[in-house]
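The chain below stands alone and is given in structure tokens; this is the form predicted on its own.
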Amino acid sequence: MAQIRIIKDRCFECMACIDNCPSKSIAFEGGKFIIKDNCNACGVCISSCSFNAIVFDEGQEIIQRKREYRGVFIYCEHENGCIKDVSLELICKGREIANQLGEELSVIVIGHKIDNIAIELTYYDVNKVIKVDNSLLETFNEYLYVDVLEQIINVFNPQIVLIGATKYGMALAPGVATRLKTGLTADCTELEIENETGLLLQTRPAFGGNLLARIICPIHRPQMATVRPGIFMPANKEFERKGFIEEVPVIINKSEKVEIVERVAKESICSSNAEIIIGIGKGIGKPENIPMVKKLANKLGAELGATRAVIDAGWMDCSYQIGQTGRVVSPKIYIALGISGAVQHTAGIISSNTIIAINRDKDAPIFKIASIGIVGDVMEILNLLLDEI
């Protein structure tokens, strides 16, 4: 474990480090600071010090251990034999990061009867495809997939692991990070390598998208992040490429906690990579107006989403929810119908290229982030749009 070191010449003994330490690992006794054995090097004290008087003091053992972690790994998400777009986006960004670090790029694919997917992955700019194929992995099971991914990471010791911030990725990544006792930055919108240290700089929106937090994992490995879909360009496929596929044996214990009984196809909901999404808020007046919104969606080739207020009112299924507690989307065009613009919702749409807001309240917060704002009765304007399109 890295030790915390306090630089005496910079310290003004303000005691902020003691007040903010979550594990109460810092004490001030006999005119000097004492770092207790239960310090887990979380770094809160470093962040709370206004005088840059606290630093990590890595021992040679930690430095050597970090050198043993090599390579950039991408978790490939797939469904019905197709690679998800977010995985192709991560391959493209992962290649850029791997080149900066002088490391290899590997892709992990887990499932059953996935030979074609593994072969297809070799057509992208990756050094290795790591495959785990087992009948128990045919359907995503959080407990089994966490076990398998943990085993793979322990075998290869990657420096960086990137996972898409999808419903599956957000279920998988925290469990793996917890098992590995490493950090995880969720819902990243930018990834960079810091030139001086080689650390992965992970940027994510905070406080409802009002600021961007840049996060590092200086001590523990691997550095893990989930990445918002639609942020990076997808990798290009080149059929002349010939990659290497390695099938890795793992121990798979059938989960007693979750059993997949049946998969039921639901009505299509807004996908993270939809080009046009129409968001429905309580401002449309009543649930009986939703078919009219669907009519507009059909004309535009758009998909539907909704605010939490609409979901809580029982107007639409929870699978349509967009926002902090729902789906994060980044379409080319987001049309907000009767949506006030609470931060819980705007956090899920802030990456949209163009936001068109229609609301009768000219002071609605949604207009602060909208590219185009229309003040008026939502249903009247909707009727006009339907007549014109």
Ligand SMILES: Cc1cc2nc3c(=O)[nH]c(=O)nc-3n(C[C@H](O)[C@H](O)[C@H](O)COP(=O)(O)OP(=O)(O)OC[C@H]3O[C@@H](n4cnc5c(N)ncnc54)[C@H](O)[C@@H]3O)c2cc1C
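Positions refer to the first chain, counted from 1. Bear in mind that the values here come from a model prediction, so they are computed numbers and not experimental data. We call the rigid core whatever largest set of C-alpha positions still superposes within 1.5 Å between the two forms. What changes on going to the form predicted in complex with this ligand:
Core-aligned CA deviation for residue 26 between these two forms: 2 Å or greater. In the core-superposed comparison between these two forms, residue 49 has its Cα shifted by at least 2 Å.
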The other form holds:
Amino acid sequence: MAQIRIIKDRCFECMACIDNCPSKSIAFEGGKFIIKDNCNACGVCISSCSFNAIVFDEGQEIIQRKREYRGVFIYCEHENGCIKDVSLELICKGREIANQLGEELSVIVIGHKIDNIAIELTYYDVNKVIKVDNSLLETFNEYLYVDVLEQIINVFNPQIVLIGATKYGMALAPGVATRLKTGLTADCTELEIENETGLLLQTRPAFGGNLLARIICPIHRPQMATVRPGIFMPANKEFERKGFIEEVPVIINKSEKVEIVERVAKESICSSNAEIIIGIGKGIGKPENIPMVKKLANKLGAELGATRAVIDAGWMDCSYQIGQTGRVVSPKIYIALGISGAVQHTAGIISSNTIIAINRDKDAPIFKIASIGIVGDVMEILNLLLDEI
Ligand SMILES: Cc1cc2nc3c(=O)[nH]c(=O)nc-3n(C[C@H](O)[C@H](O)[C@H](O)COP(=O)(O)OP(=O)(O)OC[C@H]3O[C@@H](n4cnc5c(N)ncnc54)[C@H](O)[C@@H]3O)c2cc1C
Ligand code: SF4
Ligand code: SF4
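Complement to the form predicted on its own: the form predicted in complex with this ligand:
All chains and molecules follow, beginning with the one already shown.
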């Protein structure tokens, strides 16, 4: 069934839509437009038409199906009995979105021996906590968690599902979206509801942070997004709140693909929740200077990160890499030591509250995004800082 419709009265037959359709789904034959069945509702033709002559064709079937999807659902991530900050941030944003839509906000929590977490979640402004507790779910296992989340979504039919863009969220969300045959916008930095349509406008950086792409999921449901940690305010806890916990029965088959033998915490890798991160760039000169940076990190209670140039040189383990192909961090303070500020690196730090950069080149691109810039030799300044702190 056609997913778009061309409004004849507005069309100037410029053929831009035909040229731009990535799947060659539009043809013009015998003076008529033909929309082929392989149209996947990507919306490219709509953006390419300068005359607003193309709209999504919401046939009765689609309108009816969309009406059946109600509510905003948050996937709650937790570790060692603690709710992750990103989930509290999503509850806060989710509440705002749910209020705007006039719908309910629910939180899904999956794991084992998670009664306390479920109870704690009721202290936040949520309508319902949906809990799945099973010993097979004690440790995050992508295959089992995708199965469980898919089943929950199929029971409740939410119209929006939000998941933290953490390493677990980024493993979980694409699997679930694929199973549900819906869209997913990864790593969003802004979420809004469009007044006229009620659609979720999902904004994320694109092209190394040089552009902000606004993405919608107009036809399929639920609308799914992963959201970058540290972007939204966390929700407030109020012990007087009395929430509702619903335990949902799901089918859990032991995963044959992955068996968790033991969990070993990796030492001191850069955490996306750290408040202060010191980024090490090639400008520190040599790996022998890293212990001095560690000394500063210890004094400030900071964690370390690094550029790809440092990783490629073999100075630090790749788990420290920050940027487009590394971790995305959003600390309160990011201190860039001898970092040039290539877009591939700044894509991973752009959401930091304050960026302090030290570089001997006054024209280094890092200074364009730094709140505080110090021009000088990084090791000399490091020595001065260590003396002062
Ligand atoms: C597809 C792709 C993906 C990439 N992904 C990433 C990524 O995820 N993360 C990432 O970081 N990079 C990534 N890169 C690499 C990126 O383009 C840069 O090459 C890299 O970030 C540069 O690292 P750097 O700033 O440490 O080194 P350099 O570019 O060598 O810069 C060193 C800086 O230190 C300054 N300096 C030198 N000596 C001193 C001194 N004594 N005192 C003070 N300042 C000094 C210099 O002025 C310079 O600005 C990617 C590249 C590609 C092509
Ligand atoms: S791009 Fe718009 S105006 Fe041009 S042919 Fe397509 S529908 Fe008509
Ligand atoms: S919505 Fe996408 S696939 Fe469908 S006709 Fe337009 S450009 Fe082609």
